[in-house]
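Here's a solo chain for you in structure tokens, the form predicted alone.
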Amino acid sequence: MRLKTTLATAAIATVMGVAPAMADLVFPGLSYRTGPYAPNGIPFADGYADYMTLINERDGGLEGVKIKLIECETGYNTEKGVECYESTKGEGSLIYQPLSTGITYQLIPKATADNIPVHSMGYGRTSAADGTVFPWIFNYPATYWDGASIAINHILDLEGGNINGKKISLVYHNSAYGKEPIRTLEELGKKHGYQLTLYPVDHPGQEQKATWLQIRRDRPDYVLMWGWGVMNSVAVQEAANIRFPMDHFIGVWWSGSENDVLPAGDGANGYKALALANPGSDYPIYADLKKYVHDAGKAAGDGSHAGEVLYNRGMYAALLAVEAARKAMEIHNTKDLTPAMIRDGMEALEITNETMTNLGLPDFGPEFKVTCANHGGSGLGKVQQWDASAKEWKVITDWIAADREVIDALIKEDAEAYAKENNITPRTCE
């Protein structure tokens, strides 16, 4: 009886010229608001959720279709992250953003088999930038290997283009995430003649005294950091304790939030980090967020993180997901999207300054274009520096390009090895 009633209702709606209600666009959010990585996970999750809410409240949804956000707590635990994926993929989930390199590695074969796209923005497996081997995985606008090269290029700029004989150290989270830049830094060391020293820090990173005492003995010219969560703030404090010159200490874009520097007070002054986009809240979109989300009592958190680096990054990740969905609607001439259509939208995505200006974020991030072969974007990044007196990040460079000669060769090598190991025949991109 219920089936007959439903069919009859649909028929009446068609006769009366009223289309049946469109299904929500489901965007799962693999977040972590608990555990040792919560201080970094919370602002990202808030920014991601608040942007989706803004689209619903201000615009009535994406092209009139409401967005449904399903948040699932991973605790930055790979096993829990996979469980979140398995428990939400049947809800009509269109795109996954794991916010964890470990989770991303586990989801690559699963999501590929399920034909659901994954966007690991500035993290995950760097060689997934090769769209011929990884058609369902994207990591635009830049990858970890880009980040390693950008950091070295910044040092080259500081040293007049010659770093032969310099000593560069990497302090890294002893996980798949932290190990990502090592091969790139080794190859760049061969090219530029610097000596690389590695310092792994075990999860969660609260004990680093021995590491920094060793750094004090080794006296490197520069220290790079691939850290996350409490590891970052501890490292900044320990660097300050040994009086390491903070302007020679450079973190990746996941080691450059307010949470990473505020605990060290004045000791963090001058510390640098890479940036995927600009910090701060001086953008038109924040007036809309205030009106439609925060003041309306619809914010995911208490609003205190708005404008912070990781809040902005979560918002940026949501924006790119929404724009990929918008592109998919254009390509397929429908608002009833599938994950495969979203994948097509991601692969045809082009973000220009005009795009970002129209979205209320002028000059916020880099221009980039995704293609069949290139899922990694432009590979650009900036360097920001912490001003302890003003308690804010200040961008000190323009966009810096990665060394494509080195990075692209490494991506090709790793992608080809992955294809061979997994019996994948790379697709042809025209």
Given for the second form:
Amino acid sequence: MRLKTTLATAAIATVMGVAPAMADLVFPGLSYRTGPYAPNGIPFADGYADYMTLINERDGGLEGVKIKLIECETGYNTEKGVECYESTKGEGSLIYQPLSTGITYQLIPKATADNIPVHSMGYGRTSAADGTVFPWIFNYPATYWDGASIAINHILDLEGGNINGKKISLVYHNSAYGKEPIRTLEELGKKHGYQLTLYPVDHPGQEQKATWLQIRRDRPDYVLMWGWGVMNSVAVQEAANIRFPMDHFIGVWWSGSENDVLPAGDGANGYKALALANPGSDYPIYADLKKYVHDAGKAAGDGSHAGEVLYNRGMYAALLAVEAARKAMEIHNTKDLTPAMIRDGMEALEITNETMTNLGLPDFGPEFKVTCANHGGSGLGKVQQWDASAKEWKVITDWIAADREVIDALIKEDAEAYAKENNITPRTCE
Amino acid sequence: MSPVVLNLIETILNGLMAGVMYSLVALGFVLIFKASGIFNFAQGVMALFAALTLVGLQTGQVPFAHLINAVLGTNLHSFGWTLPAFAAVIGTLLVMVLFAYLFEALVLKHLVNQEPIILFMATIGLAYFLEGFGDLMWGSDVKTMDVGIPSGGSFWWEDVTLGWVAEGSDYYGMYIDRLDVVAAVVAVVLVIVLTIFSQYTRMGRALRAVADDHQAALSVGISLRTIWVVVWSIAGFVALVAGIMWGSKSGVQFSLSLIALKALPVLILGGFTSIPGAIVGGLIIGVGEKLAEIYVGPMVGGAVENWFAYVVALAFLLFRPQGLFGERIIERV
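Moving on from the form predicted alone, kindly provide the form predicted in complex with the partner chain as a structure.
Below, the chain from earlier opens the complete complex, with every other chain and molecule after it.
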């Protein structure tokens, strides 16, 4: 009898320990720490988790309310990602960061029906930037189409503003993600007169010999890349092998981590990639992370990824989620937040240099403002370049703006088509 | 010579080289299937595990560091030494032999006389276990494989072939990756060594006897268990070679296990029981997919090489279900 009582007490205590306190801010993290894409998933997930831990340990939570992070392993698999969403949404989840374009596409109708905001930061469906059609989906601070335009604007800068007649190629992951920039690049091609050639690469992209033999024969002036995982490192290696000028090879921000360039050694020197935020750990926040998270033994990983591109991106995503929650508390004058309140916070989010400096990350990311109609942010990006001898990324430009005239028109067109297909009446934003 | 013809030759040559890389993976499948009738689903993961172990030993990484640090609160990462590539290869071979011994003792021994599908399922389990174990042991970071194999296009070959076209032609010389050339030489040496081992050594003959008829081999005193350990060790060695070559190409990362997908059409085409079949099958698949990607791809939107390899393999399957060099299946009813 005593044993039964003890077991029952232990069981109740366990359940109480697992269930979130009423006021906990629940942030689910759809991460992938296993499988072929784990090398990229781990640093992002570590950065996301460590920032949440920092807020809890240093500040005692957000405005005194503890953050509860629920990690769910997706393996970068869309079906598993949807399962993760379904299994965690009942836990009081406030905002989802799916970390996969495929999962984001699946969650758009689900999260919209459930009234839970999704933040696909720099990925997902680009036209979700139109808040009138996608009220629950956000992709600030920049979208894939912004990325394509930023890359072209960088090339324009290098070529003195004239790329008429130039040959630009796109090597892309043959998936919804990889195909995202094609339409934009075609439209920009019409405007600037360059010739676009497309080279799809099937998953996983371990073998790209035929692609790079064609590039070697076609001799494009610039090659852009929308790759992920092993596809990136193989492409960088193959480009180095055929002695393609690496400073004319530009990847999107998902093709610009340390993992993508280190395997190619010195051959990767000069390769460029877009950046949503700065790399490196030379920021005041890192002293706090070291003190309250890493040295305290509370880090999500072993701390070895701190300062890497994807760790910083994960940390930035967490920071934006936390700031949206802070804004929501301010707007609704309560600490007991719901997903709808978070959505309001996201739509009123304004990130300035002052905000970032106060958060220990001065000049880390772009200034931007989210509104009811604009969920895509300012669409700014930088260009970083790999220094193989120092084994680090160096930011080589200031913030570059996308061609809003082209991009906004494309977003409007695609969002309208989506609204029509799904019988959605766009809301009015004032 | 016309640049068009030279480009065609370049595509074929590069296809042959890529085919050799596929053959290196396919060889491991063939060895195990020949000796035990098991289709080893874990061959790709074995290549990954061997490559992880090689880099880990070479760079002095502490195995299970993450686990040890989490349990003991330590901060171990590296032993602080680096091993020469040769010593790391020997060390990895010993690990693969140990792995073969343990797999035989813990799994295969208990599955003797089971249906092939049961053994196949066991290898699926092994694949997932080994992937997780490799992650736990060496971490999932992308690692750089540096065993001194040259990579990149050959300047010499470019210059030689540049002289084959008329001056002023729009031609830049023929491209051949030096890593692929090394892989081709390694594959030839590997096949010769395996053939000598199989034909002229006592163990090789025992291995062939087991491959022909398990029961008969047992009746003349050949130990099935010893043979299995030897075969899985050799497959581990072949996996190491494949892991080195593929790891040098793309870095050592967990997607390396997916190279097994590249070996499947090679096996269908070459047959599951023939070492020359694995080589010839690889060459045909390599050339076929590269020709398809470069000459058919642009007409249909590209990215055809992956599925085209399977189309070629299926076409062969229709006419020779046992593959080019496989043993013909004759069943009397």
